[in-house]
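Below you'll find only one chain, the form predicted alone, shown as C-alpha cells.
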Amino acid sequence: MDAIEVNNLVKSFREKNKLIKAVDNISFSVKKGEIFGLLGPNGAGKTTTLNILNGLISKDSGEIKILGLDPEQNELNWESVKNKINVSTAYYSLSEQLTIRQNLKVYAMLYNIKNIQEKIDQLLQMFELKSLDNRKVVQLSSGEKTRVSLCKGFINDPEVLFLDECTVGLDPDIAEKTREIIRDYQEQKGTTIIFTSHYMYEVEELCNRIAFMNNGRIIKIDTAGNFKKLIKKTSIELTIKENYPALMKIMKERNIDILSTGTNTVVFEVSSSTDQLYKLMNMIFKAGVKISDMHMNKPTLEDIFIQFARKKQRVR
C-alpha cells in the first residue's frame, strides 16, 4: 500500500492582484517505509506541497490520501492522520520563551506520548542536546533550533515525517550524525518520511527515489542513479608530463570537446561510456603522451539539478 497519494494537486496565491500557482496540478505516490525527495529551486512548490499535506494550508483541488485516508472526508479520518503524522522543518517556530524541555513536553502532550519525561530524555540525547534542556529557545543557535525541531518531530514516533530542509544550520559533523539517525530510525521504524533539501549529496544519500519540481510542476520522478545517467557526458582533467601537442593533436582529430587548457593541463568531455573513454585514453598513451595526473568528474545529482532549475526541456 502506498502511504501518501496525491492526484491533481493544486493550490494558488495571490501576489499584486496576479493568480500564482504555487503546485500545478501534481501527482505523485510514495511507498510505504520509503524516503522520497522533493527537490527544486526556491519557489518550484516544495513547501506548500509539504504543508498541504500535514495539515497547514488547505488545498484549491485534487485528492490526497495519508496512510489509506482522505483527510477531508471527515474530521474523524484528520484527526487519525494528524496522530500518525508529524513535521520537522528549520522553517518552523517554535516558542522561544520555553526551554528546550519545556516545547518538547507540551508536543508530547499533545501526541498523547506516554512516559513523557522518558521520551523527551531519549530525543535530548540522539541529538546531542541534554546539556541545554533547560535553555530558552531563544538563546540557542540555529543549528541547535534545528535538532530542537528534530526532536519535536520524532516525539511521536510517527508513520508519516515531513522533513523540509531538516538540516539547514548544522555543522557538518552533526548534519552528518542527524542523517545518520534519519537513516537509522526510518530503517528500525519502517517510517514513511518526504525529505527536502539543497544540498544534493544528503538527497542521494538518503532518498530512494526523487521528484525534481519547478514552477509548481513535477518535472521527473525517478532514482539518483537514473537521474543522473541523462547526463551522457564526464568531463577529464590531464595533468602532462610530456608530449602535449601529442595528445593536442588527438582530440582534434577526434572532434573532442575540450573545456579548457592551461600550461600541462586539458579538461574535456567524452561519452560517459567507459568503452569509449578506454579506447580514446589507450590512443593517448600509444601516441607517447606521458600523464602525470589524471582526475574524473563524474555527473552528478547537482547537475541534473541545475539543468532542470534553468528549465531545460533536455539534458545532455
Contents of the next structure:
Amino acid sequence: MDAIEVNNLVKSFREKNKLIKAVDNISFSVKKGEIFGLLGPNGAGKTTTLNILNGLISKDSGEIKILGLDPEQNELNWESVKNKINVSTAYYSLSEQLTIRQNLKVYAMLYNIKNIQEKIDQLLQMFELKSLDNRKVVQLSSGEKTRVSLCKGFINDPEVLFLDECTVGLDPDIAEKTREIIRDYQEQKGTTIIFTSHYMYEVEELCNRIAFMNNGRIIKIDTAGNFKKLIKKTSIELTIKENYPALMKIMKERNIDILSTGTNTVVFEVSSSTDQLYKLMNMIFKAGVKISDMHMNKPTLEDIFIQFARKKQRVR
Amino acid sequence: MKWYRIKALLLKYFYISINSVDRWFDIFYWPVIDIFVWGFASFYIKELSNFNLLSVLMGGVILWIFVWKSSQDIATFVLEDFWARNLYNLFSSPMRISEHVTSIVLFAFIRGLISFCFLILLAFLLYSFNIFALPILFIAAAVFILSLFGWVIGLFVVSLILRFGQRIQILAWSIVWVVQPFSCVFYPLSSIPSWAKPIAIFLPTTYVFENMRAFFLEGRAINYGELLYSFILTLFLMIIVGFFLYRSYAKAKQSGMLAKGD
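Next up, can you give the form predicted together with the partner chain of this protein, since the form predicted alone came first?
So here's everything in the complex, that chain up top.
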C-alpha cells in the first residue's frame, strides 16, 4: 500500500474575478518510507498540494488517500489521518507569546502524546534548543523558529511528514545537521516524507524521487540521477600551459561547441557520455597540448529545474 | 470532540494570558475604569435629583462584563492566532473546529468570571453595592444568557474573520459597543427612541437588564418567563451563528484562508 495516493487532483482559487488553477489535474503516489520531493518555481502548486494533503485547503475534485484512508470522506477520517501526520514549515510560526516548551507541550497534548516532558526534552536536544526552551517564540531568530517548527513536526512521531521549505533561514551548519536528523529519523522510523525546498542540492541529497511541478502540473516524476541524465551535455573548462593552437584545431575539427575562450582558457561542451570525453582528451594529449588546470561542470538538478521552469510545457 | 484536545487549547490560552501583560489588563483595567466612571456618575445624578441609580448602574456594569468579555475574548484569541500565523499549525493538527470553539468559549467564560468576581468585590468595597441583593437564580440565569449572547457575537466576528481575514479585525473590539446602546444596560426600554425599540426588543440582553432594573428600582419580582424568552432567542441566534461559522470554516478551507493566515 502506498502511503499517499493522489489522483486527478484539481484546485482553483478565485482572484479578482479570475479563476486560477493552482493544482491542475495532478496524480502521484508516494511509497511508505519514501522521501518524495516536490520541486518547482514559486506558484508551481507545491504548497497548495501539501496544504490539501494536510487538510488546510479543500480540493475541487480528484481523490486523495493518506495511509489508506480517504480523509475527505468524513471528519473522523481526517481526525485519524491528522493524528498520524504532521507538518513543518519555516513560514508559519507557533504561538509567539508562548515559550518553546509551552508550545511543544500544547501540541504534544493535541496529539495525545504520552511522556510529554521526555518527548519534548528529546526533541529539544535533537535540534539544539535545550538552552532556549523557556524563551518566547517571539524572541527567537528565524532560524531558531524554524527549528522549533521542526520539533513540532516530529512531536507525534508521524508516519507521514510534510516538510515545506523547512530549512529556510537556517545557517549552513544547522541546515546540514537538520538534513542529517531528517535522514536518520527517516531511516529509524521508516517515515514517509514529502519534502519541498528551493535548495536543489538538498532535494537531491534527501529525496528518493522528485516531482517537478510547474503551473499547477506535474511535469515529470523521477529520481535525481535520472533527471540529471536529461541534460546530455557537460561543460569543461581547460587552462592551457602549452600548445593552445593545437587544442583549438582539434576543437574545430571535431565540431566541439565552444562556450567561451580566454588567453589560455577554453570552455566547451561535450556529451555527458564518458566515452566521448575520453576520446577527446586522448586526442588533446596526443597533440602535445599541456593542461595546467581542468574543471568539469556536471549537470545539476538546478540546471534541470531552470530548464523545466523556462519550458513551461508538459513533457510527460 | 476529545477532552484532551480541548484541555490542550485551554492550556494554550492560559499560557497566553499569563505570559502577556495586555491579557491581564483586559481582565481588570477596563472593567475597573467602568466601575469608577459609572459609580461617580451615579453620585452626581443623586446630587442633582436625589435619585439613587447606583445599584442599577453597578448591576449593569457588572453583568455586562459577560457580554463584553465573552465576545471580545473569543474574537481576540482567534485573531491572535492569525497575527502569529499560527492557524496553519493549529488546523493541520487533529484539532476540530468544534474543539477550538469550545475551548475559546470556556476560556472566555473563565476570564469573564474572574472580571465579574473582581468587580463584585470592588463595587462592594467602593460603594457597598451588593449584587447578591438580586435573587441567585436571576444572577445565574443572567450570567448564562449574557455569556451565551457574548459567544454569539464573538463567534459571529470569528465567522467574518474566517471569511474576510484580518481586514475586519476592528469588529472584534467594536461590535459589542454597537450592541450595548440597544441592550438597555443603563436605561429602560421605555426611554429609548421609538426607532430603536424594535432593535432593543430583538436583543435578548434587553430582558435581563430590564428585569434587573425593575427589581432594584421598583422592587418588582423577576419575570422568569421573559428570561426564558430571552434564552430561547439567544439559543436561536446561537444556532444561526453556529451554522454561519460552519459555512465560514468551509469557505476558509476553500479559499485557502487557513493556510495563508491573513
